[in-house]
Each structure stands twice: as C-alpha cells, then as structure tokens.
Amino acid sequence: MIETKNINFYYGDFHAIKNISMKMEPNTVTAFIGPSGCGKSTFLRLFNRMNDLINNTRLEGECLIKSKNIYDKSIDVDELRKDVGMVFQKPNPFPKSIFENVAYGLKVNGVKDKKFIAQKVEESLMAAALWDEVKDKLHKSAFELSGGQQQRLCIARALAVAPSVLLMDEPASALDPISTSKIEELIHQLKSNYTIVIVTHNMQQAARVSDKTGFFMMGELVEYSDTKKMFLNPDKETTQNYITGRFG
C-alpha cells in the first residue's frame, strides 16, 4: 500500500530525513515513535505532500502509494489528498455546524446531491463513533463539542471523502485519558477499511494500537518491525534504551 525507497528530505541545507526505505501493508496501523525533532512528523507529511507547502524543501527518492510514485509530475495533489486523509494534533473543526464540517469535502469536490451528502455525513459520523452523540444536534456549531468529540469530528470529516489511507499526527496528545481511549478504540475499528499511519510520543499508545512500529532518531529509521517484537525484543540497543526510558 505505502512504500518509500531511499527517501531523503531537506529543509534548505538541513538533512531532515536520511535514506529511509520501508513498506506499510494495507489495513494495518503503523506507529512512528522517537524523540522530538527526530523527523517522524516530517516523514508522515510526505505521504500526502503536505511538505510541498513549505518553501525551500527538497525530496530525493520515491514515495509510492498503490504502486504509484506520488511525487511524479502526473499526480494531481488534490486527488492525492482525497485518498490520503490527515488528522492533526489539535482538533481543528471549521467554524461551521457539525453537519457542514463533515459535508465540506464532498461539497468542495462538487457533490450536489443532498440525499447522498446526508447519507455520507451519517456514515462518516458512525464510522468515527460520534453519530449517537451528535445526531440530534447536527446543525449546532462544531465548537460546542468537547475536545475529544471535535477530534472524532475531524476524523469523520477526513473519512467522508472516502480515503484509503489515514494519517494521524499525535491525534490524542491534546486529549484527556477517556477521549484518548475512545480515539484508540476507533483506530482499531477503522483499520479494517483503511491503512493508518500514526505519529505518537506516547509509547504505550503505540504498543496498544499499532501492528508495526518504526523508531526514528535524528532523521534516520533506526528500527522497523512488528510492534510486539519492537517493545519486547528490539534488535538495536538504541531502541531498547529509548523504550526503557534511558533517553528521549
């Protein structure tokens, strides 16, 4: 589903990502862990070309989704971002109603059929485990929701345009423990339909939600393996030291 081949990425002269090659299988959750500034969020943003929005950056190597290099000149970036949804660290609902937040992507993409939009809004809210909490207040402001509900609303908004990949950059770091466990439960449910890549500072969260884990350090992928193996029997001493809290 997702493969990188010898990816190097630069912010100006700064070499942020160093020669990373890896594969992520469909319908799995992959977690990226590592200390702050190690390149994991930069690497995640390569998969929907969010780094294109930053001046003076440069990419070498290939990033393939469904066997296509997404940095090829023939790729329509808007189409790519429909297929590769993104959920950010802090919930960022639009200043609109709950319904309009979820319908937004469909409308922007030219969908006008009101019945279809209503159906997709309901399906997306159900998939994000939010429907039962908001079905009677769809036309109220999204800002009336709690932080955890707002984050699930942002997930519903990403799901409405039917992506195949969902990127999550620290999706629970701004949330309380109960909301965090709801997001984690949701990730488990969503992986049957989506390929999910999550960046997290919370190693227990990585251990709970992911099938595979990549450990990043100073722009390099130090180790990448099944999550259980990574946490119980890592290959590298650096990984062991990070996971046991000796640094980071």
Contents of the next structure:
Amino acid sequence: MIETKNINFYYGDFHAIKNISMKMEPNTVTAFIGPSGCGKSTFLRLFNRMNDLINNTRLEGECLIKSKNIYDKSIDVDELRKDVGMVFQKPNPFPKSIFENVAYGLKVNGVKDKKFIAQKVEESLMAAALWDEVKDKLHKSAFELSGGQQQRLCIARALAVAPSVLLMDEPASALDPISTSKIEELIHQLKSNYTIVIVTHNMQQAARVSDKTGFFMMGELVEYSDTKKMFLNPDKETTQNYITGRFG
Amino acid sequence: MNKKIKQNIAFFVFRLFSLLIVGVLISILGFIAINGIQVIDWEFLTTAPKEGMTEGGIFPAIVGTFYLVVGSLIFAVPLGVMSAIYTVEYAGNGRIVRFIRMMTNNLASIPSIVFGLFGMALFVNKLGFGDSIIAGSLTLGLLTLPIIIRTSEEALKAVPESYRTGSYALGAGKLQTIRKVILPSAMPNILTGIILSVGRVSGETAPILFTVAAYFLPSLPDSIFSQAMALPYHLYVLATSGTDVEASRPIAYGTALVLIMIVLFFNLLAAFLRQRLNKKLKQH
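Alternate state requested, the form predicted in complex with the partner chain (shown: the form predicted on its own):
Entire complex below, previous chain first.
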C-alpha cells in the first residue's frame, strides 16, 4: 500500500529523515514510535504531502502509495489528500456545525447532491462511532462536543471523503483515558477498511493497536517489525532500551 | 517624606489625570448635547436648511454623509480585505510583503488634507468625475484602506493554523480553504476594522472638501455624479462662513450632535453584528 524508497528529508540544513525505506501492507495498522524530535511525525506527514506547506524543505527518494510516486509531477495534491486522510494531534474541528464539519470534505470536492451528502455524513459518523451521541444535534456547533468526541468527529470528517489510507498523528495524546480507549477501539474497527499509520508517544498504545511497529531515532528507522516481536524480542539493543523506558 | 506619603501622592496624581481625561470627554459631549438638543426635532432631521441656513434642518447633509460612508465602504472593504488575504495567506513573509506593509503604514500616516488634494487631482479632474459622491467616496475609501487592511490582516492571522491544515488535509484547495473556513472565522474581527473606518469616514472633512462637499444644495443628490452636502463640512460652513454665523450657531451644535450620534449608531450596529457573528460561529 505504502512504500518508501531511500527517503531523505531536510528542513533547511537539518537532516530530519535519513534514508528510510519501509513498506506498509493494506488493512494493517502500523505504529511509529520514538523519542520527541526523532522524525516520526515528519515522516508521517510525507505520505499526504503536508510537509509541502512548510517553506525551505527538501525531499530525496520516492514515496509510493498504491504503486504511484506521490511526489511525481503528475500527482494532484488535493486528490492525494482525499485518498490519504489525516487526523491531527489536537482535535481541530472547523467552527461549523457537526454536520457541516463532516460534509466539508465532500463539498470542497465538488459533491452537490444533498441526499448523498446527508447519507455520507451519517455513514461516516457511524463509522467513527459518534453517530449515537450526536444524531439529535447535528446542527449544533462542533465546539459543544467534548475533546474525545471532537477527535472522533475529525476522524469522521476524514472518512467522509472515502480515503484508503488514514494517517493519525498522536490522535489520543490530548485526550483522557476513556476517550483514548474509544479511539483505540475505533482504530481496531477501521482496520478492516483502511490502511492506518499512527504516530504515538505511548508505547502501550502502540502495542495495543498496531500490527507492525517502526522505531525511529534521530531521523533513522532503527527497527521495523511485527509489533509482538518488537515488544517481546527486539533485534536491537537501542529498541530494547527505549521500549523498557531507559531513555526517551 | 516617607515612602507611604510619596506613594499616596503619586496615586492621587495618576488618578487625577485619568479622571481629567474622562472629564474632558464628558464635557465635550455634554456641551454639544446641551447646546444641540434644543434644535433637534423631527423637522430638523427631515428638512433642508432654510433662510440662509439659519433655520430649517440638515436632512441633505445626513443623506450625503450616509452615501459617502456606504460609497467608501463599497470601494475600500473588498479592496482592503483582498489585499490582506494576499499578504497573509499567499505572500509569505518575503521582501514584497514587507514592502507592501511598509507602504500601508505610510499610507495611514498621510494627512487627510493631502488625500483630499490627491482625490481632487485624480478623481475630480483627471478621471473627470467632477465634484461628486463617487469622487468623495473613492477619496474617503483611500483614507480608510490602511485601517481595513491592517485590521483584516490581524483578523486573518488570528485564525488558528489548525483550521488551515485540517482543511488542506481533506483535499481542499487554498481558495476553498480561505472562502469556507478562514474568512468566516475572521469575519467578526474584520468587522471591527470596518467599524473603525466608518467612524473615521463619517467625521472627516478635509478629504471631501475638494471632492464632493457642497456649501448648500436645495435638493438631494440624484446620482453618484452629483455633489452632496455632508455633516462635517456643513458644520464647518455653519460655524465659519454661513450667511449669519451667530444665527446659525444653534443649528451648528445640532449638526454636531447628529454627527456624533451617527458615528455612535454605526459603531453600535457593527458591534452588534460582530457579537452576533461571533455567537453564530460558536453555536452554528
């Protein structure tokens, strides 16, 4: 589904991603772990070209999604971002109604059919396990929801445009434990339909939700393997040290 | 002298000065109100001046000021907001933007009489609009542009970056993001800029002096190419060069009061709109 080949990425002179090649299979959850500033979020944001929004950056290597290099000149970035959805660290609903938040992606992508939009909004909210909580107040402001609900709304918003990949950048780090477990449950459910890549600071979370885990340090991919193996019997000592909490 | 007494004296002086400022404002308003309220009645607000402006009302001047306010906003709001969108959303922080910003600040510091002179040279003479509402509106519009640009820029900058990234992440283009997310969020603060400029436009005399203002007109303007009377200029005329300055004095105070009330009204209206939009943004 996603494959990177010898990716190097620079912020100005700073070499943030060092020669990373990895593969992510469809319908799996891949977790990126590592200490702050290790490049895991930067690497994640390469997959929907969010780093394009930052000035003075440079990329080398290839990033293939569905076997197409997404940095090829022929790629329409807006189309790419429709196919590769993203959920951010802090819930960031728009200052609009719950309904409008979910409908936004459809509307900006030219969908006009109101019935279709309403149906998609309902489906997406259901898929994000939020429908029952909001079905009676769809036209209330998204800001009336709790933090955890807002984050599920942002997931619903991303699902509405029917992506095949879902990128999550520490999606639960700003949430309380109950909301966090709801998001994790949701990730389990979404796996059957989407390829999910999640960045997390929380080792237990990576262990709970992911099939594969990549450990990043100082811009390098130190180790990448099945999550079980990674947490029980990692190949590298650095990984072992990080996972057992000796640094980070 | 011990510390405590010094402190008390200092506090007393500070308080005195700040009360003094309030006092000045209240006495100006009070003075205008007391002298002006006597002449204000329905007739004063709805009829034209009579008997060489020593009697009658100020209706044409009210209408003229209203036209000028609206006219200048029609011109300055789209231009100012669009240029703010350019500098904040598109241009980054390069040399061009710094240059534009510097020029905007310079524009703000030009004396208003110079705007009047420029408006006369360009709109009245060069473009051949003559003394007209359109020439006056454009001149006043130029005067308010810096205010609108600056406040719109601040309003756009205040929109959280996460709205932008959230929108782009859904496949929205830049223009769509600006139209559907950024502008609606910035609107209440942009309105603040418009409030400020309305206050400025309705009170300015110098820019309209050579571009639109008429000494006396028996009837209302019939097109944007007509001259118009306007409250601030009318006040000036009544106070300095009427047919009988002494006899027009009460009317001058009445005019001043109406002018203040109009500025106040526009401010309240815009503040109300702003509050409603803010509320709607939160609830909707």
